[in-house]
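Have a look below at one chain only, the form predicted on its own, in structure tokens format.
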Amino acid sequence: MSLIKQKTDQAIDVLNELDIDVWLTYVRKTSEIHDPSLYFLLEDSWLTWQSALIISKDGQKIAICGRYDVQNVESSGIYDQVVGYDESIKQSLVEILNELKPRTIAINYSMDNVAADGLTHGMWLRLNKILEETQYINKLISSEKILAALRGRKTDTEIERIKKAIAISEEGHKKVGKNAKLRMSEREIEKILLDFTKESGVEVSYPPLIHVGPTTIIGHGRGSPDIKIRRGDLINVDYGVFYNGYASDIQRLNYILREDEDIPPKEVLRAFETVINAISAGAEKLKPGIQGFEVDYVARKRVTDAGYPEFMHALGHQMGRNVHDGGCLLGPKWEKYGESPLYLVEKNQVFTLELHVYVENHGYCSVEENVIVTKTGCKFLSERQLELSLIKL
């Protein structure tokens, strides 16, 4: 069974669970604007004119699209009914809705979940224009809860792809440790990873993030050609790949020993221990039925109790079709995160667990792991880093 067939069948179960009658994804020119919902609704086909992909809780799968897209959509074998049109989608869409008689219609927008927010403002206006004289105009709701469940509840196929992506990432991280040299720049470390990615026949899931020593700038920017490895530096590498459409996202930490050192300084070891303990606390708390912010809180408290400033990001995000997969977030109840930290953790969701502390004169101490939620807790999918990688140059 194809993955799209698995996910559209899963969507029917989600609609019944949420008591939502119809999920309607309204798109056009998907080669230009790719709605994130399409990962679970279509194979690789384009939709050119305005199109509506409809799944009902009673199990119907209906596609309405332009005449010249009908053959591609039919050949996917996903939709029971494919309706083509020439002049306007309006008549077909209203007729289908009249047949389904939905009390609620979930459409592709969300205030908090970018992975459920593919509807453009122009298409929102068009849809309202189409439905303005019908009873359905007041029945539109966000599809964010559908997408949170659909993206979060990984099938066996999805889990295997994520595991493979993680395994490739881990090999890339090992390349860095084996090839690091004094005076090598952040940009040169990045090139090691990009070359490895190309050799492995995959693509990065985000540009590799390289942070070397105390002068590096933490964040999502590219590695600097001017910041270079010195003895006594912490080297944090954040690297993930896509394997068959599914992402990994792992950070590993290395320490460059000084000439007179066999072990790192106490302040480095203390920082590393704090990070590892905080990740362990989060992992111990992570289980089905708990709210995301509760997991973040226990890890964040470990950091602040140890005397470090709190990290200014969420402990963990979901991962799957993208590095940041939307839905439940293991984060604090900050305004920017909206409702996502209030969502409940569910079985088969895949999360990152990541945080950092800064060590004066050495750099950022940061580790990131990937875990999957089980019936009673969580399981590490990545080979967990429990010891600081020491490099003697």
Contents of the next structure:
Protein chains: 2
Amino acid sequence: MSLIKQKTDQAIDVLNELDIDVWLTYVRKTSEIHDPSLYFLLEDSWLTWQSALIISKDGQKIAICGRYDVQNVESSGIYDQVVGYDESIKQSLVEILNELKPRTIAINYSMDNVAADGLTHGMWLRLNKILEETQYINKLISSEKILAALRGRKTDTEIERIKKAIAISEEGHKKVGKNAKLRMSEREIEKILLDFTKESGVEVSYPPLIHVGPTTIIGHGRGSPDIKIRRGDLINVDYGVFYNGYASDIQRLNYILREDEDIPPKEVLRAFETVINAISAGAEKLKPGIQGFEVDYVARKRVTDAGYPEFMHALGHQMGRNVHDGGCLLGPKWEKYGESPLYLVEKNQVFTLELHVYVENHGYCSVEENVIVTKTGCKFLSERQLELSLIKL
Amino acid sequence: MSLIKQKTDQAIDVLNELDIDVWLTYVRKTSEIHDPSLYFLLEDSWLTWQSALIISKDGQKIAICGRYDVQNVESSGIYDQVVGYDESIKQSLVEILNELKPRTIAINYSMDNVAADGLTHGMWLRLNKILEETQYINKLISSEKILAALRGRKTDTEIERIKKAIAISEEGHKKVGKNAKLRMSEREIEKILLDFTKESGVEVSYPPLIHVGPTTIIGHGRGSPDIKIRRGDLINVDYGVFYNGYASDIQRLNYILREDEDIPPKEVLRAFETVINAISAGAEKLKPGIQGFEVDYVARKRVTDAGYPEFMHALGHQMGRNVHDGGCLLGPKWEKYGESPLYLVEKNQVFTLELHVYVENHGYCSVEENVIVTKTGCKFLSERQLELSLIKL
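What would the structure be for the form predicted in complex with another copy of the chain, rather than the form predicted on its own?
After this comes the whole thing, all chains and molecules, with the earlier chain placed first.
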């Protein structure tokens, strides 16, 4: 069964569970602005004019689209009914709603979850204009809970794809460890990973982030051509790929031993252990039914209890069709995260666990793992880094 | 001067012309949902947390973004001031607005123009929440007029890129003409173009559309592997590429002569001439200051006056950073097109001119050209097809 068929069938179950009558995804010109929900509703197809993809609690799948897109949508084999139009979507949309008689219509917007927020404000205004003289105008709600469930609860097919993406990431990390040389720049390490990605026939899920030594610039920028490996440096690499549409997101940490060293200095080891222990604390707390911020809190506390400053990001985000996925976030209750840290953890959600401390004179000490939530806790999908990778050059 | 620098400078002129104090583009997680305005505001960079890109009438360019993106935005060299934040964008955004004291703030949404409608509804709600206790809540307007000007008025750099994209398209069309064979399928013709695109080191600006003979399915679907070239067929090919981020969009029409034919049948010639004449009529009408629908009307009338049914799409859309670009549309006043056919044509806008009639037993008779608006009229950027391309196989 195709993944889209699996996910649209899953959506019907979710609608029943949430008691929502209709899920309506309203889009236009998807080559220009691509609603992330479309990954679960229509594969490899562009919709040109305003289109509505409708799934109902009683199991109907209906698409309304411009006449020139009808063939594409029909050939997807997902929709029981595909309605084409020429001048305006209004009449067909109102007719279909009149048939479905929904008490609630979940629409593709969300304040807190970008992956459920594909409806543009202009399209929201258009939808309101179309429905203004109907009873449906007062039945619109956000579809964010549907999307959170649909994105979060991975099917077996999705889990297999993520595992494969993780395996490729891990191989890439090993390649960096083997090929690291003195005076190699961050930009050159980036190139090792980009070449490896190409050879592996996949794409990166985000530009690889390379942090070498104490002068590295921490952030989402490209690795510097001028910052180069020296003895005593921490080398942090953040590298993920998409395998068949599904992402991995892994960080590994290496230390370049000094000539007179067999083990790293105390302060490096202590930082590494703090990061590993904090990840363990988060993983121990992670299980179905807990709120995201509770998991973040125990890891964050390990770091501050050890006397390090707090890391200024969430402990873990979901991962799946995109690197940042799903509704529930393992993050603090900061304004920018909205409601997402309050969501409940569910079985089969896949999370990152990641955090860092900074070690003066050595660099950015950060590790990131990928885990899946099980019935009673969580399981690591990545092979955990429990030892600092030591490199003698 | 980089194109982004050119366009952000142009934006300052447009703000003065429209008497708008501030243009504010509000985005988040641009790897997931990419506001099309970003093509003119920030190249090759992802913004992760909520970010505001601000250009003011008095010439200031200010960016507010998450701390991990500051380095990227600074290195673009576009913004005079880059403000980073950790927990919430609110304080910095309100402070910057307090400094700028705008009477009007143009925001990135539009009912009618998808290319100016990158703000999601969830982000609109967030912005309103951030500004709810300030005076700015009542100063928000749509930035669609800024975007229409910015996208429409092509700089010399943009025009050069479009010309190059058109030249590559035209070469691809010739390749199809030379390589067409009896019993070649639509899917095989598509492959000729995709291979050519790859060899040319560019990407298609939309999946090539191939229409062979009377049984073809008209629309945005992929060419069929089962519909194959026969004598007496019209072969319509719709093929465009991106060159350095700028699009072409060209259709050419071929006719496969029958064994006993030196010229196509009367009904084919008459259809072709009708299409060509309608394009000419549109081109003659096209000039600065006219409304889009007036241009569409004269072409549409040629077709219906000749006794053919009306084509169910607009005569011409703008072209540029995307295949469908700008504000003004050369289209009829249909609901789905909103206000866009009412916009005025301006100098240096680039339009397609395209329409079709269907010829029973022969197929889809359609041609598409690309033109640029001059001071007094328009000029063809594509080498016009004035003769039906006849192929003897």
